[in-house]
Each structure stands twice: as C-alpha cells, then as structure tokens.
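Take a look at this single chain in structure tokens; it is the form predicted on its own.
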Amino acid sequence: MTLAIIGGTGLTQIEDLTIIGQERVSTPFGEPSAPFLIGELSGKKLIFLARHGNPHCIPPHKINYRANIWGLKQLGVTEIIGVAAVGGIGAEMGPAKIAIPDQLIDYSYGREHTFFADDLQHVTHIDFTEPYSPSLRQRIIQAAQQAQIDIASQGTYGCTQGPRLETIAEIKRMANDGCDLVGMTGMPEAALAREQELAYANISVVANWAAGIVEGEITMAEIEKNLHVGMANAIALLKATALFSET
C-alpha cells in the first residue's frame, strides 16, 4: 500500500518528512496543484501534495481536483488522507480540535466533479453511501487513541464553494442539515478518489467557530493561531497513523 497526504491550508509541508524526490505528472485533465513530493515519514514511504499549491495560491474553487487524484493514482497510491482546515459548527468542534468525519454534504457548485463525463461506453454510478473509507478512518482513530491524541471520531463535513466564508444564515441552514464542520475542499476530492477506487479519509482541523456560533467577526489572526496548534496535532496524528499501519 502507498499512502498519500493531501495538505490543505496550514499544511504545505510536514516536519520530519524526508524528501527523496519529486514527480511532475501530466494528466488528461491538466496540471496538478504542485509537484508530488516523494518521501518517508516514520519509516513509511508516502507521497505529499500541497492542495493549494506551494506557495499557497490556488483558491478552493480553482483547485484541479481531477488532476490531483489522477496523478496520485498514476504514482501507485492506494490510500489518501486529505487534511483540511475547517470551521466548527457542532458543540464539540471548537478551535484547534481535530475531527475525523464519517459523512459529508456537498454545497459546492460548478466544479469538475467526476471522471465519468465524456466518451463513455456506459453511464457509471459509484456507491457513496459512506464517503470515507471505513478501514482507513478506523486506522486513523486507533492511531489517535494509541498516541493519546484528542479527536472527534465522527462528524458531518459540509463543503461550501468559497473562497468567502459563510453567512450566519448559511451556517444555521448547515446546522439544521446536520453538519458539524464546514470546509471548502472536501468535495469533489472524496468522490473522485472513490471513482479511482482509492481509499480516502479526511482529517479536519478546526481553525475557527463558523459564522454566528459565537459573537464577533472571524479574523485571519484567530485562524492562524488555531491552525498553528491544530496542524501540529494533525502532523503528530499522521506520524502515528504511518507507524500504526505497519503494526
């Protein structure tokens, strides 16, 4: 098995990832966000991709999700962990919290969201009942328990279009829909991985309370402070998962 990590806002590199080389992959869908970094973490080979590019310059709605997933498949990846900064909606999803969602709702629009669009021999439907791989999720959860890293082991991720943050009314609607987290990159990444038969799970790092959950405006200073703590814990969890997968 070859593991890939797609890093989002706040995770353009991983401390202790030994870089062996990098690969540029041409795809039928255009260029991926960045070169794929080939390395080792906790003694395990993995591939790292900066979702927003490096430097961080590609907004969520402009990411070439199809090229990213296609490129990882071509490099022999079998499992993907997507790391993402999110807003907290549910009561347990406070700033700097790490969550491993088990469900999602897609509110995004206008994105190239499938490989099954053109020149088809037949129409293809994927089962997306459980959008995240149960076995990969469980491995992350068990690694967190073993490493004593505090996480929320389930939750529903709501994917919005971005790049703007949401209104209070939008967050109220999402809460009524059952969303615990709000992010901008969870889809179509998860569905495209399923189409390519790749195991996929998400590590969400809460950067802030979503609009209207607490009083006051959301500031970038607040987000950056919370991400500094949350991403450090996320990296520790990635290391623990890499080690756990070999046991």
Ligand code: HPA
Given for the second form:
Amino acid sequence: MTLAIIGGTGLTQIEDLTIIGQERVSTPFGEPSAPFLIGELSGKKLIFLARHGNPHCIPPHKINYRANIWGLKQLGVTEIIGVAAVGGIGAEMGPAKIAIPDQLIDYSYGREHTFFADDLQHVTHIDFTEPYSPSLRQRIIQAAQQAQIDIASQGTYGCTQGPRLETIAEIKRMANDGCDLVGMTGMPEAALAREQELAYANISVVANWAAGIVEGEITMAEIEKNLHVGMANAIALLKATALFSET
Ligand code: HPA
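Next block: the form predicted in complex with the named molecule, after the form predicted on its own:
Below, the chain from earlier opens the complete complex, with every other chain and molecule after it.
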C-alpha cells in the first residue's frame, strides 16, 4: 500500500513531512499541479501533492485533476487522502471542525471529469454508490479516536464550481439536498481516483459557515484564521493515520 496526500487550501506543504525526494510526472492529460514530494510522515513513506500548486495559485476549476490522479497512479500510489477546505452547512460543521464525509453531490460543471472518454474499446461506468473508500475512512476515523481528535465521522460534501463562494439561496438548496459541507475541489478528484481503482477518502476542514448560515459576509481573514487552527488538527490526524498505514 502506498499512501498519498493531496493538500488543499491551507495545506500547501506539511512541515512535519521529511522530504526524501521529488518526482515530476508528465501525463497524457498535461501537467500535474506540482512536483510530487516523496517523504516520510510518522516514519511512513508517502507522497504529497499540493492540489493548487506551490505557491498556491491554481483555482479549483483550473486544477488538472486527471493529471494529478494519473501521476499518482504512475508512482505506484494505491490510496489517497484528499484534504480540502470547506464551508460548514450542517449544525455540527462549525469553523475549524474536521469531517470525514461519506457521501457527495457534484454541482461542478465543465471540468474534465473522466478518463473514460476517448478511444474506448467499450463504454465504462464505475460504481460510485459509496464515493469514498469505506476501509480508508474507517482507518482515518480510528486514528482520530486514538489520537483524541474531534471529528464528524460522516457527512455529505457538495462540490460547487467556484471560485466564487455561494449565495444564500444556493446554500439553502444544498441544505435541502442534504449537504453538510460545501467545497470546490472534491470532484472530479474522488471519481477519477475510483476510475483508476485507487482507494480515496476526504478530510474536510471547515473554514467558515457557508453563506447565510450565520449573518454577514464571509471574509478571507476569517477563512485564514479558522484554517490555521483546523489544518493543525488535520495534520495531527494525517500523522495518526499514517501510523496505521503499511509502508
Ligand atoms: N464554499 C465553498 N468552498 C469553500 C467555502 C465555502 O463557503 N469555504 C472554503 N471553501
């Protein structure tokens, strides 16, 4: 088993990762977001990729999700934890909370969202009933329990197109649909990982209450402050999860 972490906003690098090397991979789909860092976390070898590039400058709708997933597969990765900043919709999902979603709804559009498009020998439909790997999720949840890190152990992640934040009406609709969290990068990453038969789970870190859940505008200052706290907990959770991994 080789584990990879894809870090999102607020997690462009992991200071505790001992970097052993880096790999650049060219793919038939173009360039990944950044070089893949090969490193050790909690004494376990893993690969880290900055989803938005390093420095953080690729917006959610411009990320080459296919190149990122293809590159990880080329490097022998078998499981991926995607870390993502989100807005909180559900009552339990306040700022700095960490959640391990078990379902998702995709509201994004216009993204290259499949490997199964051209030159096919047959049409392929992946099963996506459980969009996140149940066994990888369980490992993260157990790690959180052992390390006494407070998490929400389930929730529905809604993926919007961005880069703008949502309107009050959009968040009301998402709440009606059953979304607990709203982010911009969860898809097509999860589906592409499934197409490549990679186990994939998401750690969501709440940066702000989603639009209209509390009064007032959402500010970048607020997002940065909450992410600072939330990502420190997410890193602790990643370290605890790495301890459980085999390599
Ligand atoms: N909406 C969508 N994505 C986000 C948000 C939000 O409120 N906060 C952080 N990422």
